[in-house]
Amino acid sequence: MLNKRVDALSRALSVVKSGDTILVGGFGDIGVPLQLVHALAELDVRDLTLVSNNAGTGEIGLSRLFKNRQVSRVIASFPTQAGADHFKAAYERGEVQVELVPQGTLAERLRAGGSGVAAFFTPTAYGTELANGKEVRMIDGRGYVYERAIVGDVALVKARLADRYGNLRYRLASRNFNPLMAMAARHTIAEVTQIVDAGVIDPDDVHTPGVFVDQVVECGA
């Protein structure tokens, strides 16, 4: 089995290129791989499509990508919130296109992408502005919206524990979107608090199997 441990954030992120679709785990600031995102903000990459639940707040995390004008498109459920000033400024300048997606639909689009399902129908958003321009269909008397799966070029996820084979265990609510995004990308990089020996994480406690993870970087708490 491959040893997926990488000793530097910059080395792990060397796979990212301009124009990529980047999946970033987290809910608010919980479970966001902040150190990976901050290292990404130091790279000379532009025109990124960012898939996340939020769009960052203050001067940390995803906010730095908008501040640096690295993002051209956002697919998110809740990009605007108190403190999301850099996202708002980028949007108001016309630099960022936004696709709003209901939270459950976002999760299912990612799950579908990781499972090899190209698309699905959901009743969520039927009859609302979010369904504009999308195929709709009546099934058993109920309206449904056609939603396509999301597959990213690179996923950045945050876990509590990993072994050198890439098996991950998350901590409590920080699990959120991370497992789905790990599955839905062509290349997944995990920022972890601690890398442990193989076998320390009980098989029943593995939340993301190493088959979905390409690189692991130990970053501490």
Second form
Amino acid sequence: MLNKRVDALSRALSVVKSGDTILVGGFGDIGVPLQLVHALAELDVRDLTLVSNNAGTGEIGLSRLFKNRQVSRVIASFPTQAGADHFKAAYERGEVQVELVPQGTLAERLRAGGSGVAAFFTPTAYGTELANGKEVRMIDGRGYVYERAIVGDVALVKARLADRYGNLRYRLASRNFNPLMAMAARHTIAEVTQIVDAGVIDPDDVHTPGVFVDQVVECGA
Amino acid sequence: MLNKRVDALSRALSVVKSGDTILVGGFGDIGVPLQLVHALAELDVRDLTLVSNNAGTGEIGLSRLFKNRQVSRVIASFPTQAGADHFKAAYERGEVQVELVPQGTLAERLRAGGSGVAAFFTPTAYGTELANGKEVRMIDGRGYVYERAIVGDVALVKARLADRYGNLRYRLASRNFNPLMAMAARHTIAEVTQIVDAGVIDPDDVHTPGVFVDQVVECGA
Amino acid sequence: MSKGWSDADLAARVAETIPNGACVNLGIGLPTTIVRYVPAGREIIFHSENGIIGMGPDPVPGKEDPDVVNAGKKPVTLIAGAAIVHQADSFSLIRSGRLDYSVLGGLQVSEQGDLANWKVPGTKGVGGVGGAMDLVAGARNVFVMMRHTDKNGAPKLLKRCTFPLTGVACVTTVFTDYGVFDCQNGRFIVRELAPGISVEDVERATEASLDFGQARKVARS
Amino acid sequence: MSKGWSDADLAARVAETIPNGACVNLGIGLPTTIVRYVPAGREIIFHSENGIIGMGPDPVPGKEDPDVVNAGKKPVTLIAGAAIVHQADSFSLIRSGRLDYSVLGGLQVSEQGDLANWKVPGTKGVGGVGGAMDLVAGARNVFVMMRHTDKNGAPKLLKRCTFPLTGVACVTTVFTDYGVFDCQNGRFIVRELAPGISVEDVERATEASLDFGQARKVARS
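Switching conditions: you have the form predicted on its own, so give me the form predicted together with another copy of the chain.
The complete assembly is shown below, putting the previous chain first.
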């Protein structure tokens, strides 16, 4: 019987290697898989490329990866939010390269990565410095910027419910980037509040189909 | 109070003009908004471009638009399914131009149209006659085909539930192309089995947010 | 300092401009307060980039839901009839023109309608862009809400922006403590002056080309 | 005519090849029958392009649900733990490599792994491509299931396809009534011969380059 449940965070995270690109769900601290991220901060993996909308605040979440000097590159739309002191310190130490991406472009690049679409043309950032050096194209009289898909090695996502197939359901605005991260990685680990029996989540109510999820860890709320 | 409910099919369809591009949900006959399509077949509008996966079977659904000679162009992945006799007759009379598009490319072009993405590169159809005359590009050693977004004038979709905001919920595999058609048109009309009070559809359970829907007609099952 | 509009006046003035049924995105900071000033009898659909369609009033203290926050990560509420989508669908909505209005803060606006609001040159650090570039690229109407001058009294309505751009030729209307300014054909048309603000006040505090039209009469009467 | 595999044998032979836990798409026609032959104790996730992940066995007659159909629009069932997605998400799954296997019918397969299965040149009408081009572009393994020769006895394993292609260099393995043929390095490696089929039978009915390897020994013993 198929069962994607894994009992230990550390066992789930054993797939992560130094140099990997790690996709992490969440918007600010909402919907961030904190326990997976904290367990990752305990591992001896470094030189990570981190793809996430933000870069942690205070002492929790993604902040720990910067504090531990595990990250060498960040792809984000807003890494500098108030409280992102560990990210800012790592940036000022020159440890971290940053690729700043408009939020909608970040979301769309991840969706493209999870959709087998290699690249697309978006109107966002046309004429701004975030389009510098990028291919642009006029389409029907409007300027568009060429953007490439993002594919990660491992995605860490947070959901409310899962079943043994890895079907996920998120809660309200903690959904945010989580479904996109799950799609865009070669290997996806979900931290969930509760694992339920197969069939409890109605087929019409699944937010992320299990085919995009490799491992599920039940962590409580 | 906002209320997208419209009582008469014909009143909802009064936005359709000759020459329009009409997007119609459904896969085969499943999830096709039959009552809207049949009401459209009663109207004096012609020279329509029809975007739908198929082109009707037997005497119902999209078949009526071909029988009535209302369609001059079809964008579809499989218009020639068994029973598509009215489409085939119209094609043989030379009345209908057909743009044949792989099904995933059709879905993605519609999603792009509903996402403000002008174009994208897909691996599908690379090296085949359906890529003839299209721009191709090698990306990371693989061949991709340049595909443009589709935006329609009016979408006709079928859902199970709606509320006054136009939030929609589909039933099982009748979802298919409906959410994409709803996104990709300037004006979207939904034929629904039942209209429920606002709030009955949980925010986590909405399949198509009302912001993509302009009018809702309650038609029963 | 009783000249011109207070922040609350300004929020109320913007709210008054937005018609019934509009779909509106409120940027971080001052714009988020607009939700408090919707005139009675008017229903506005408030969108938040993190995937909420249908934000309601501020939560009752103590009743905040940690999974229901706005773009500024502040607790908000959902209306009955709200819908949640993931970040890619949220930005599909933005880029495809479903937002009737986007209201953002501004650092500089040029008479060509260029907006700069995400980065001050010469400040330390990488900066953060968030969803602003997508919002100005996608919304049908872009409203900028800001003080008329910077903290040193220097004009923010300029012939050309000197700060990095958020978008090119994207601003519809600027609302400041001095008045309401439509951006059209390379100049600002003064639609309204705030109480106690004279034509001379505006001319003195503005570098961009101004067209007073009927506002001049109103102000001098 | 007792030589070689019957259609049922062939479906069972393909089913036997697919490992536990695989995600598999079954094309229209013969491939859809594979669902009946999954060996006991093995769990396979069957995907249908119209948005079903987790198809179950054939429905009990009289208990068909009109909203639960496969790619051929035939009634199917859902397993407990199935998920429904819209057509764009369904093809995201296909193109992004989440399908371990795609099983399709074939008209011709070349020794380079090209597949032709959607159009016979010279036939009347526009043809229909459906999702075949996406499936062969996206799936990790592409299995073709077909008769070894056409109805006139002409070979279908060719040096080069003469019919319009579905995909280039995409086929992993061909299953025919004559045996199992892996497509590798510009030739077909004969993995297995069906009962009663000799090496000479295969040579006579095949135009493409063949490599019998160990199968020759098996067949002659």
